[in-house]
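Presented as structure tokens, the chain that follows is alone, the form predicted on its own.
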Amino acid sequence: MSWFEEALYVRTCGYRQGFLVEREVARLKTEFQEMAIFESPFFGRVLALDGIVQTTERDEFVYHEMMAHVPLLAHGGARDVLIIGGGDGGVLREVLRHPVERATLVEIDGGVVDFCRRHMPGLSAGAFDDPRTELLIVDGIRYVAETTRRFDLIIIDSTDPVGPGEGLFTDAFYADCKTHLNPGGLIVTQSGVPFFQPDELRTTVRRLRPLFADVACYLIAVPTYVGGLMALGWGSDDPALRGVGEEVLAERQRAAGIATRYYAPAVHRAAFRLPPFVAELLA
């Protein structure tokens, strides 16, 4: 056995953690990253994209679930969906869980859509095989630059704003998906860990603010991505969407019959509570 050494906050705070190795299962370095998924005895099968854990077998429901049922459940009627990056498919698997008429996922690297399904299936459990997948490998950038549809809800599942991600934190970017959304729709972002990652939160909300009548942030916590809460950015016209109530979350969810393992109304409407320290990040 061996250990792999994550070290996104050694540069910046001094910080790593560490995962015991069982196995490498495969490597692939294609145009834009290079891919390893390993075995970890207590996480399973580890997902890392320049030596940075991007999801575990383990507690990829919590990211996943929070990421999709969050907006999807506060909206309540949502038809068509844009993913930008996820080429795990485990946003797309539980967005799947809607009905939803169309899932358009736009993924920069095809690679990671075809390693992830061939060593770690479970992530997207046939989501890309679902009639209402709309599989895109292009740029999501310059896709929303281009395109002439719109979507009820736009979903931005980006790694760190480094090498293919870098571009999808712009203002640029996201006056494009607003551009792009229905009346009534929203956004959400990946935003970072605030803890170590202050400034992505900040710029975030930053730049959406300009562009919608309602901008937050929700806090998640993903036992794998180190340094506490993680935030995720969240941006509509309508405030109405942010709150609403616990009862009509938990009808919206049997409706759908959607069981979950991570997601409950209560937690939903919790999430949007924050500590002061991540409150400072957004005033």
Second form
Protein chains: 2
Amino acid sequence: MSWFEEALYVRTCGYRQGFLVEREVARLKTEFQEMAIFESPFFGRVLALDGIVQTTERDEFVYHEMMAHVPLLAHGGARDVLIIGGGDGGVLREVLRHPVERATLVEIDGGVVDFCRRHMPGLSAGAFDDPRTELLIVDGIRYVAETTRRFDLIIIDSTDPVGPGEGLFTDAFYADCKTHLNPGGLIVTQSGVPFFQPDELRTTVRRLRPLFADVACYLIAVPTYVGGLMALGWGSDDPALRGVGEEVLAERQRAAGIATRYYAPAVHRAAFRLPPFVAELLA
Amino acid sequence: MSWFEEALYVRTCGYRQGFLVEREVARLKTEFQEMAIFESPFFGRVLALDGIVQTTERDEFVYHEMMAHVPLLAHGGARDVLIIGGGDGGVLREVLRHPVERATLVEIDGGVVDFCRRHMPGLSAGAFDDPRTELLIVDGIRYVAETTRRFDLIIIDSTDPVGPGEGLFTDAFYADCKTHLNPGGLIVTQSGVPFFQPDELRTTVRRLRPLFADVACYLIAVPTYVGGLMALGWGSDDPALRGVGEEVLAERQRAAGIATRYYAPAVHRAAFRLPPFVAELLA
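Can you now output the form predicted together with a further copy of the same chain? The one shown was the form predicted on its own.
Below is the whole assembly, all chains and molecules, this chain first.
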């Protein structure tokens, strides 16, 4: 057996996480990135893009549940959801557990979708075959600049702001997203691990603030997004969405019949309470 | 430069974290364990005992603040505090920021105290010279079996249940701790990372439950206690301690003049809200 060493923080922080590799399952280079899936003893299959861990079978529930259920249960009536990125299908799978009418997934790299459906089918768990799913293999930046549709929720499930994900962290992109939200809609975005990447959250919040009346972030602890807490950015013109109470969230979760392993109404509320070292990035 | 690879989860989970080592600062073998401190680019000095990371200058504030301020601000009037383990002095430092009368630190390995005072002095930051500090280099198990003193708070700041820390996870030890609590007192204990070590929390809670009316845990995210969330066990006969509200906590923190980087009254309350995959370990 060999070790897979993630390079993400080696240069900036002299830190790395390593996974024992039982066997490499598949590897493929697309126009955009190099994809690899390997099998590790405890984590099951692990997906890496350009050498950076995107998700593992063992802990994918944390990120995917919290990316989908927090905004959807806060909103309470979303019909049209747009996911930008997220070609592995994990967020899509969780979104479709809600009574939405349509979930549009816009992924720049069709290779990721095929690769994950084939080698980590549990991630999408059939979500790409759901009649409510619309899969578009196009650049998300271009899509939000050109589409005439509007959405109740936009989830930006991007890689870090290097490589193909870079344009998903710009003012222009966020402004275009805003234009395509229905009244009462909201945007949620992957904003990095503040301990290692404070600028990712700082910059995102600074860019969302001129666009939305209520800008915030919530925190989740994903074991393999190493560094403690990951921040998910939040933008909405309706501050009441962030204030929805536990009882209401619980009733909505019950009504949709969604069983979860990380998400809970109390965890949802708690996730918005920020340690000072994170809160100061939003100042 | 070389890499320090932590062995903790290699055998059980095929996982490891690695720190780039700029230079080794000191290494010493005591009767109990092998201690090493090295300098790493982002983390500053890192303390390892028997090859397991105990703390780093960069993120030690998370664990030390949350181990001390959550129970002390919940209690509100602790005068006598017992710390078992914690020879690095980080918890002691935070405890002494409260108006306690005495803080007794019982550490089995005097070598750790000397080693950390010399090579990571910021951890204790003078706490061992505070006239309120009583430092005892004895076995904590024996100490709680034999002492006639009583405490308002007992903090068990142990290593994992292998090596010298093993006896700090037994029924007999917890029962002895209970005997030495004043009315209204409480116990807090390092209970591992549930994602990697679910049995540590499960067992601790099972052992505390027959002893205390209110048994729970709270969660913190320490970057270098890798695996997402770490659990801290909580035992008390007074359920009201866990129910103290944000306003009261904030008033107590203000009164004591304690500035914090991870702790906040809202974070304190939120830390007790458990994701289902953790909550089920307490069932």
